[in-house]
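This document starts with one chain, in the form predicted on its own, laid out as structure tokens.
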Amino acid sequence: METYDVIIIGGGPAGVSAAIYAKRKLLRTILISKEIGGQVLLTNNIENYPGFVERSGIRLAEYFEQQLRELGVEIVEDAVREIRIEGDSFRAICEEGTEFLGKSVIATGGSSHRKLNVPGEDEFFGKGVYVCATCDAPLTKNKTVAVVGGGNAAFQSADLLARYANKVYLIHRRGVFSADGILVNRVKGHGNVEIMTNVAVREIKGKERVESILLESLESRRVFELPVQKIFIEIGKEVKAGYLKGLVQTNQHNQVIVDRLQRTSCRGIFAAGEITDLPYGQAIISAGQGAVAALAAFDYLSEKEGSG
């Protein structure tokens, strides 16, 4: 079986960037992902990715794939099910049964935003339903918006949105928050923010775009409709990197712990993007982490070859 210098798992900004930098270092590179683009495919309006002015996430993903093809990166449309250590190499076993050997691994794939799983959520995604206030806050200028969640991410989003929107509703299904107290106090200090507790979202409604959300009081069971033009879902992310289980150190959220060079606790395995414990989840940050991971992998392989 052919042995690659680096196996890259995931086709989002981190994986694509890692593949570009690895290939430019003349590393024998394979990228395994069911699709190229990752979560940018879910974004209709990208305004903060340097040099990209077309805004469409699908279009950006097309550019990603075009650049990979032009560089000659080998792409396998599959998902990694398991990584095994074999001597000083790694075996990637895919869902469809194919297997690949690599001297190093860069893991970038395996996270998604948690969903409310209510009617209208998928239908209006990108048409009033968003998961990144940092990306889309400028779109809320002079509008009425809602943020769903009770953790730091929700309060950080509400704090940011309060600077743009006329009115911000922060909706939480519990009576207490997991967010840091200083964040809670900061948000409460905004005159245009209204906090609603013990309330659950039951439906997101509209015609072509979001026009309102249907809410239920979990105390009185009263159902009522709240007019909003945008809703930001901030109830956390699910890290699905089971293929690394038992190999690398993770935190309480299942995120892979990395150092400043994207190195994990397992020598030869690097990680980048939203599966890591590094803060912020913007595409440009993930791309930067992917580049660092590839350069660190190159240094690792060079050192390994030199010592061998």
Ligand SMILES: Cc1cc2nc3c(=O)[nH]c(=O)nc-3n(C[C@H](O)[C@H](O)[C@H](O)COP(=O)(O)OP(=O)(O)OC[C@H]3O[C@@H](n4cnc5c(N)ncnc54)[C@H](O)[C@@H]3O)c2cc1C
Contents of the next structure:
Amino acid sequence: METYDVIIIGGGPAGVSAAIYAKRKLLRTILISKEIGGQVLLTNNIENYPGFVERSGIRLAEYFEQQLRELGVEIVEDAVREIRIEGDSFRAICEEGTEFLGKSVIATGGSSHRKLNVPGEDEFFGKGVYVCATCDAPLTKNKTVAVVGGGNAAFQSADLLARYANKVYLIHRRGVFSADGILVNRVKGHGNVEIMTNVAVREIKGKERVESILLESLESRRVFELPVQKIFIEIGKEVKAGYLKGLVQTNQHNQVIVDRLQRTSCRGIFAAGEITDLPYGQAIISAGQGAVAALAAFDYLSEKEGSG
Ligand SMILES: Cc1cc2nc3c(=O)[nH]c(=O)nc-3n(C[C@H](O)[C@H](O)[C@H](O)COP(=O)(O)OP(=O)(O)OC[C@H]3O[C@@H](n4cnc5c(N)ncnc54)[C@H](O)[C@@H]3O)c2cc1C
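Now that you have shown the form predicted on its own, what about the form predicted together with the ligand?
Let's see the whole complex now, leading with the same chain.
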């Protein structure tokens, strides 16, 4: 079986960027992912990726794939189920049964947003339902919006949205917040934010776009309708790092802990993008970290060869 210099897991901005840098360092590179683009495929409104002015996430993903193909990066359309250590190499075992050996691994499996699982959530995704305030806050100018959640992500979103929107409702199903107190106080300081606790979202309603949400008070069981034009769901993310279980250190959110060179606690395994404990989930940030991971993997392999 051929041994690759680097196995890249994931085809989002982090994985694509890692593959570009690895390939241009002449590393034998393989990228394993069911699709190219990752979360970028879920948006039609990317306005903050330098040099990319077409906005469509699908278009950006097409450029990603074109660049990989032009460079001759080997792409396997599959998902990695498990990574096993074999001597000083790593065996990637895929869902469809194929296996690949690599001297190093760059894990960029990303994350996905937790859903409310209520009617209207999928139907109005991108048409009033959003999951990333940093990405979409400018769309809320002079609008009435809701943020759902009680953690740091929800409060950071409310803090940002309060600067654009006319009115922000922060809706939380519990009576206490897990967000940092200082952040909660900052949000409470915005005159246009109203916090609603012990309230659950039951439905997102509208015709073409979101027009209102149906809420239920968990204390009185009263169901009522709140007119909003945008709703941001900020109830956490699920990190896609199961295949690294037991191999690398993670934090309480299952994010892979990395150092400033994207190195994990396991020598030879690097991680980049939203799979890591680094802040600010954004395409350009994942891409930057992917580049660092590939360069660090190159240095790791060079040192290993030099000492071997
Ligand atoms: C609706 C929406 C709008 C957004 N808008 C913007 C925006 O305007 N600007 C911006 O900068 N960012 C935006 N983002 C955020 C941005 O898309 C993410 O920060 C970025 O895509 C993260 O890149 P990543 O490579 O770390 O992970 P991801 O994009 O999550 O990619 C992970 C990749 O890993 C693959 N993968 C997962 N598990 C496995 C496995 N076991 N084996 C192999 N492959 C695997 C996935 O299929 C995927 O290809 C938006 C996100 C969403 C959801």
